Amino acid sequence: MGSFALSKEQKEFYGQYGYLLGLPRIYTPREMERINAELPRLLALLRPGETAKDIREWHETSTYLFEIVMNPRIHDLVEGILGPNFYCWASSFFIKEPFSQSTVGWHQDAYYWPMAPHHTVTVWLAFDDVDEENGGMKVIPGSHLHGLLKHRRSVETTSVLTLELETGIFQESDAVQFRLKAGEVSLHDDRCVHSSPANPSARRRAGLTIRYSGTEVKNDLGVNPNFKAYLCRGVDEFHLNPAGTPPVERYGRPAFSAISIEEAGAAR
């Protein structure tokens, strides 16, 4: 496959709404089929009480992972938004079994970071189709535009985040619906207020989350010790981030729990 760099066109559209669907795929069927095959041994690390959910950061301890989120594929398409020099921090997954009651509340990424400045792009890896019938995510255009807006703490509530967006803020009704292919990704800016719901279908609904930050981007050792930056392209000009090694090992877990988003917005 050739370069998969955003046109002017796509780079203007982002800019404005923040997010980018509609873009090439990154893996083909076969190789999809490959990775889900694969996906099951990451999984049977987990531990009792666990979830796949609890899986955050194993990229740097699993090349099955890192070999994904170091693609160059998809640096290309993230390129396009971050500029020549950017780090790769954070994966984790998000997965919808059928019949799954879970969903994601209404949030934004960077309220629960401790990283500034805002310069941030989430790449959202699909592992199967996705659309409105099994939880496919939904934003809220135009939203990255009005910086960080108040979030309230909810214990009643089906979302696996508690820390979720007031309500009143934005009209649902304009919230765009995102489908995906298996092996395509979606782009979406830190600030994008975005949620999915739940997964009534009886289709699983997978996906892998990767976070990319400019280089210029500073993480909060006293929130975040554990920390990591991969970089990806260009050069670290600025080094503010502890830089990560990267894993040797096909499935591996960190030896720490990397921190959940959670968990960093309880610190705000």
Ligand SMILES: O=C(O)CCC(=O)C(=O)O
Contents of the next structure:
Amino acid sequence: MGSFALSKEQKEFYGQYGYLLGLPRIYTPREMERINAELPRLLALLRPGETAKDIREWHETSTYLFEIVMNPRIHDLVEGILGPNFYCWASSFFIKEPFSQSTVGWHQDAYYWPMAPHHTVTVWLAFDDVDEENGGMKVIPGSHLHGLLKHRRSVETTSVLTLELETGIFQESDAVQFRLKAGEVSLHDDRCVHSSPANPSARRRAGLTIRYSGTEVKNDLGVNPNFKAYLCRGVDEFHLNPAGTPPVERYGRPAFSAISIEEAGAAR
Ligand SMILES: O=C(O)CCC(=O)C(=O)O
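Return one more block: the form predicted in complex with the ligand, after the form predicted alone shown previously.
Below, the chain from earlier opens the complete complex, with every other chain and molecule after it.
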């Protein structure tokens, strides 16, 4: 086991609260500088009218992102949550430029995703230093233990998501503020209630979400037909999902416009 393996206490904390912070840095400041320096090459592939939010599942076509989602240091952390057999199936950017009004409404990821059983963890990789001043994420500790909660269409038009939780279901004052340095990650459970406010600061707030699931988790191809599973660790003893092919280009985008799981979930 490498030094990135989670301790018993960290696993217990995650089980109780549905998130984990204070993890060892995945990328050094110098490595993160290099990764950030390459990001414009990916953004340059966006078409008119698209935003960074449209970079979904491009790890399937860009070795730049594939190397990140396949990073063994990240996999050590994920293994501590999901066990020995798991795959990666999604990656997407949440970038808030300086003075961006854009928010993320309170939600549970699992509400959107046509996947069962619930055994998915998100790794949120900070491309910038992230805190309460530039729209860092907040979670409600322990909210993952209450099952799926009722969502409604977002009423707050600044939210980049189409659904959000109804008010009064939880106390916002219970929220824990995430603070990360560039190159660090947080983990959260797919049922953990979370959100992020606007970025009124002069600092960019960029993060890459990477989603990993245990091999026993099946995606409903009727809802998300482009789903591809990339085995990260162990064996796929169930063969429930189509396997992805590793990319060959440094920067490339999928031929199809990847379906937004948020939109698919909202339409159900
Ligand atoms: O980056 C954010 O502010 C929100 C990320 C998020 O909603 C997610 O990881 O599901």
